[in-house]
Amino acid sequence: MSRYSPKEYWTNLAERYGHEDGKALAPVLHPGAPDWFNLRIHELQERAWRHALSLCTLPKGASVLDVGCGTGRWVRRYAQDGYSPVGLDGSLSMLKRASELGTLAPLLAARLQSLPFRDGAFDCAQAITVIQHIPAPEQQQALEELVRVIRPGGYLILLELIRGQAAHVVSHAPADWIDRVRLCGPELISWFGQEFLLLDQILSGAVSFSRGMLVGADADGLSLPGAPQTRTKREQLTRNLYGKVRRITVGLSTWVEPMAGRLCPAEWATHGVFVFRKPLAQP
């Protein structure tokens, strides 16, 4: 089995899916998923991002580093809101697509584990589903680098997976994420769950239970590895029906997401959003 290389992985996604939709969400969210699904996931992430940002005392014009910026969606959003962002990514292909989409802020190609910035260069740094994709032995080094380039009194925003694993994803329980950052110095301001999608989780669970009835579709609505490329008419109709039903459940789940966030334990979400503040004086 070949060793997972983040740079090769993201470069391949940028080149394969970078022009699949107008906002280039596919290579940074769910490659191969329908456009409507990635738009819904982006909508949920943007809600969470705005709430996290509201917990930080950042004046307009504050300098922000977005690591793993991908196709530049958050860099452009920060710039639109009056901040001074810098985007960094390990894949030149991702940065090229970000430029094509009109990202005017500075974009740099570098590894998160060795950031090319002086200590305390930024008022805020963020990683949106980035650390989870770094090989486990290097995750702590990446967090230390992020904290290093934040000024004393500055902020760190993380949105990372708290449930589930994959060949290229290493998630941690919320307490583990918090402890890892605290080892670097910052203190937690707050954390909350992100992406509950309750109704869709119910549907996905039912589909997983009776997967044999939905040839070529898994719980995420994507093609199963090795799924036959030629389907019978009945199989295709079943899959199309599943897609339509799931579009409804995802839409309804997105609508009730704020209520889910208030009523459900944060650990029920698939991701956690963590906001930290670097002490004014390091011990």
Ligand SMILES: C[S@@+](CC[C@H](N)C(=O)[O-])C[C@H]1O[C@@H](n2cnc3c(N)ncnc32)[C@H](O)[C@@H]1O
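Rigid core: the largest C-alpha set superposing within 1.5 Å between the two forms. As the structure is a computational prediction, the values presented were derived from the model and not from experiment. Numbering follows the first chain given and starts at 1. First, how it differs from the form predicted in complex with this ligand.
When the rigid core is held fixed, the Cα atom of Ile248 travels less than 2 angstroms between these two forms.
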Given for the second form:
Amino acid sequence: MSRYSPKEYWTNLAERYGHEDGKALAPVLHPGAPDWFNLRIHELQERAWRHALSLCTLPKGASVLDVGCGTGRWVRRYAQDGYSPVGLDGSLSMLKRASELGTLAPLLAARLQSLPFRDGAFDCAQAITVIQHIPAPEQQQALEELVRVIRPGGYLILLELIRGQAAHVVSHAPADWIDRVRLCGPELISWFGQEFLLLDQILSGAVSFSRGMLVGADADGLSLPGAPQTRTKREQLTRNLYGKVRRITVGLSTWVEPMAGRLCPAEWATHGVFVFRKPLAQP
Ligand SMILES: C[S@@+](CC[C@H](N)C(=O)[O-])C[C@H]1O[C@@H](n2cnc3c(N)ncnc32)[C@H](O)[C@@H]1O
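Now show me the form predicted in complex with this ligand; what you just gave was the form predicted alone.
And the full complex, kicking off with our chain again.
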């Protein structure tokens, strides 16, 4: 496998998939997956993000740093809700797309591991599916940087993978994410599971048993990296049918998601949402 170069990797996604759907969700969610799928995942994440924000006592106008802001969906929402966001991303192409989508807040190109801000500059900082994409040996440094730029008493919101691994993705068990952040100083306020997609997970599990039918599908089973013209008629038919069935299971799963969040162990979700507070006086 070729070496992971984050800047190159994300720039390539922004340029290749940035105009795939009107909201530029594909490069930051599931590149190559159908628009309806990314929209559903986005809706689930937005619900979780709003809940996380409701756990923070942040006055309107509070300064918020969104690291790895991608095409700017959270930066725009923070601004719409009356906060003062700043977006930062390692890929200029992501930021360019964010600007094109009408992001008016400041956007900066920089690496999370070395943030160009003074200590305590923000009331809140967040990373939504970003740390999981940083190579394991650099993740702790990234968390330390993130915490450094939050003021004492300020908040940190993380939405990151808690199970599963893929190319360029390093997940951690919830307790591990919590320990890693605590090592930097902040205390956990609350965490919850995000993205249970119960029925869909059952279907995907069943399909991965009979994988042979889905030649070329990637980890989410919906992205189609292979060129369509190289597929046989049977493969194409199977894919179309699978896509249709999955649209139903994803739809039903998102509908029962709030109930799943209440009834299932949080560890059954694929992602965890963690809300931390930096102590007023650093130990
Ligand atoms: C999965 S996308 C998520 C984007 C955004 N947080 C969202 O939820 O829409 C990950 C983003 O993190 C950015 N990124 C990855 N590693 C980074 C790093 N070390 N420093 C800054 N940005 C980084 C990528 O360029 C990409 O835009």
